[in-house]
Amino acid sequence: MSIEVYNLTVRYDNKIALENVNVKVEHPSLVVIMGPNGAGKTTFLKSLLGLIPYEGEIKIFGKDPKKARSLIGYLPQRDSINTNMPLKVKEVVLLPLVSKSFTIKKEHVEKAKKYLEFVGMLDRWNDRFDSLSGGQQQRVLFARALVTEPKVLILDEPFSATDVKTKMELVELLHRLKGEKTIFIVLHDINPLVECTDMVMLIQKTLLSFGTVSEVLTPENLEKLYGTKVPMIRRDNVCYIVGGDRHA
């Protein structure tokens, strides 16, 4: 197991944000997390990262989250990132590699170039980060999440504020990474990744359902999750949500 979560509960000012979540995930896996606004999706991710206090137990490859940070790459929600940072693209991607040693080594540069090439942004190596479009910035930040070569990749709404072209480019990158890493990804719309998703988590202050796409994405589960009927199409044992989820 790459991730084991037992009886996870998180409180903010004595108010329960997430309660009694139990999940085990094999490595490698692609896990999509869905739920309405305020359901606790980001809280769950921050718990895996060891960024907030929690009750219960979390193991990442057998380690406590704070001791497992070197195993995790993280792309937070776009609105929590300062996209006007006065840095060059290369500096943004190199930052996780040099944050401890404060020394840029040859192997650091080689890794940064490798993952910028992977996301199709190597030609912007010396450009200012704040000169890029929103979609280009997101691809650079994706490279930054990959540059430490983590076993676990945590992505919080990576397609938000991206155009269709950028979204499909990121979807293609995730398809290529699927067999190498355990990926947790919060999505507005599962449809672009539905055919390569291993497991789905439905969160609404607690874990409503966890399993394969066909097991979890049922009209009954989605109505329980969002409080309204959600149109679906089932084809070849794969479920598509009509119009996508705009309230994840």
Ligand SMILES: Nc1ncnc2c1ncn2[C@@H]1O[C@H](COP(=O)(O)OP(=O)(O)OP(=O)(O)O)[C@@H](O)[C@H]1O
Second form
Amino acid sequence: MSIEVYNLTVRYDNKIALENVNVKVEHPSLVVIMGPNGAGKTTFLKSLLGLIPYEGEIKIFGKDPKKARSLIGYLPQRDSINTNMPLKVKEVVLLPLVSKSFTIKKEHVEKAKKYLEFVGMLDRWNDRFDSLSGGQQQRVLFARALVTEPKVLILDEPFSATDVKTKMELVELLHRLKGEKTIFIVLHDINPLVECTDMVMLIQKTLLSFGTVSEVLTPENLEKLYGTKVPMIRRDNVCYIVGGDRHA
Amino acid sequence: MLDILVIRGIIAVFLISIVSATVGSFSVFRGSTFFVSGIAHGALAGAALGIFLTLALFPIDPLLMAMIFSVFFALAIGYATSRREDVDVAVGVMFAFSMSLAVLFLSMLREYASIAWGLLIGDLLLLSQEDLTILVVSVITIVLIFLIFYRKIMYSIFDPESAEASGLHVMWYDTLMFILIAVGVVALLKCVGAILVYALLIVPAAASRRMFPSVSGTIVGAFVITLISGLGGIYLSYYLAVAPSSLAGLIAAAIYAVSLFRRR
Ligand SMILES: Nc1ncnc2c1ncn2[C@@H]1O[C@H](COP(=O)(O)OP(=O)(O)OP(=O)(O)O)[C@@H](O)[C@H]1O
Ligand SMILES: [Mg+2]
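Now that the form predicted on its own has been shown, please provide the structure of the form predicted together with the named molecule.
What follows is the whole complex; the chain from before opens it.
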């Protein structure tokens, strides 16, 4: 049981966004993906989901991405959501369950409630999604990614727009999910998740480095990644980045 | 006794309200309201060509040509945006192109151009039995498609990437939405005219979303607001002797203005 990527190259209009990526991730693990803006992190996730054309081969538990969609839960970068649509929180979480059936079944509602409870948003069941704060919306979308009970979770910057408290709560949830799911998570600041990260991918147009936290997070690698010196401290053989979020 | 034309007008308003509640609301959700107005002018160009062909060569229903043109324009705009063109620019170009065609065909019509004027302005109180039949068929089509694909269309509009990632063919539902808009626009063409399609298709839904901010609330509200505007327009036109569609448009705009003052 693993997720394998061989010689993955992605072009947009003939411009290379991601070149020759090779990784193999055993199930279950938590994989943190880091890299500067425009490095190709989202592009990598979208190829795992089969959302964009790519060269090379991707196997998710032996299946092609398009065939593996029912195994994956996805939390997109928040700017891809259309807030013109006045959906309620419950409707948002129910979408993946009911979009393929004609009626809303009792079990759909139960699952939606279960996962909203899990992210601590059940009391907002009847509220409008666009009336929530950015961090609250993020949690609801996290519940939506979980509601189909997927084996693989793909989370694109889930901590953007979250305050410290929400961030720590989400980290706690990831701790609880780790061990049963394989989680790919794009982060600009790995510090809150350092203890439960199995693997780190550094992406800058290609895979700069892949391995455990202590193998990958070295001052040399980070300088190569961001093109500037990154202040960090070392503790228990793990490097922590000082100054937190590298998002400009 | 109510005149048969008035009865047809009232039935038409009821049907238009259904179009506005479905196609109108989802256009507002999708943020493609300018698109609607672009398609209306594409339909006008098609109708003008239909009239020209009928007079010069062979008989063809102008509304059929309008339908062909607006579906074609809708798909062309859809194609341009899938190639990462900004949707406003794509619509703007199509708008200019279809108005140029419309003026071209109208000028070829010469003394008969007044027939096409009817489609620019429309008239709720001059509908033929055939116009009404076209309206009924369009409405049934639209409602059936929405009943079947309601949630899939909703998911594709709200979060296209996740919808795609969960296995929906978003492109397909986008195209379907474009075609529904085209059908809705043509259905309204004879009743309110290309200029005022926007007033009865978009304005009620926009007002309704402000007043009843939920998906079902917007849909029901758009239906009611369109009904009030349309019936009010017909009623007032009795006394004022002006085009009912203009009055309907004014009532809808007034309701929108009121919705602006409401606290969200
Ligand atoms: N649909 C697209 N068409 C053309 N170019 C694209 C498209 N999507 C992304 N790109 C380009 O590909 C590169 C990688 O983009 P990507 O979104 O994967 O970066 P990212 O690492 O996720 O950045 P961020 O931290 O800003 O989210 C960028 O240069 C971007 O401009
Ligand atoms: Mg990104």
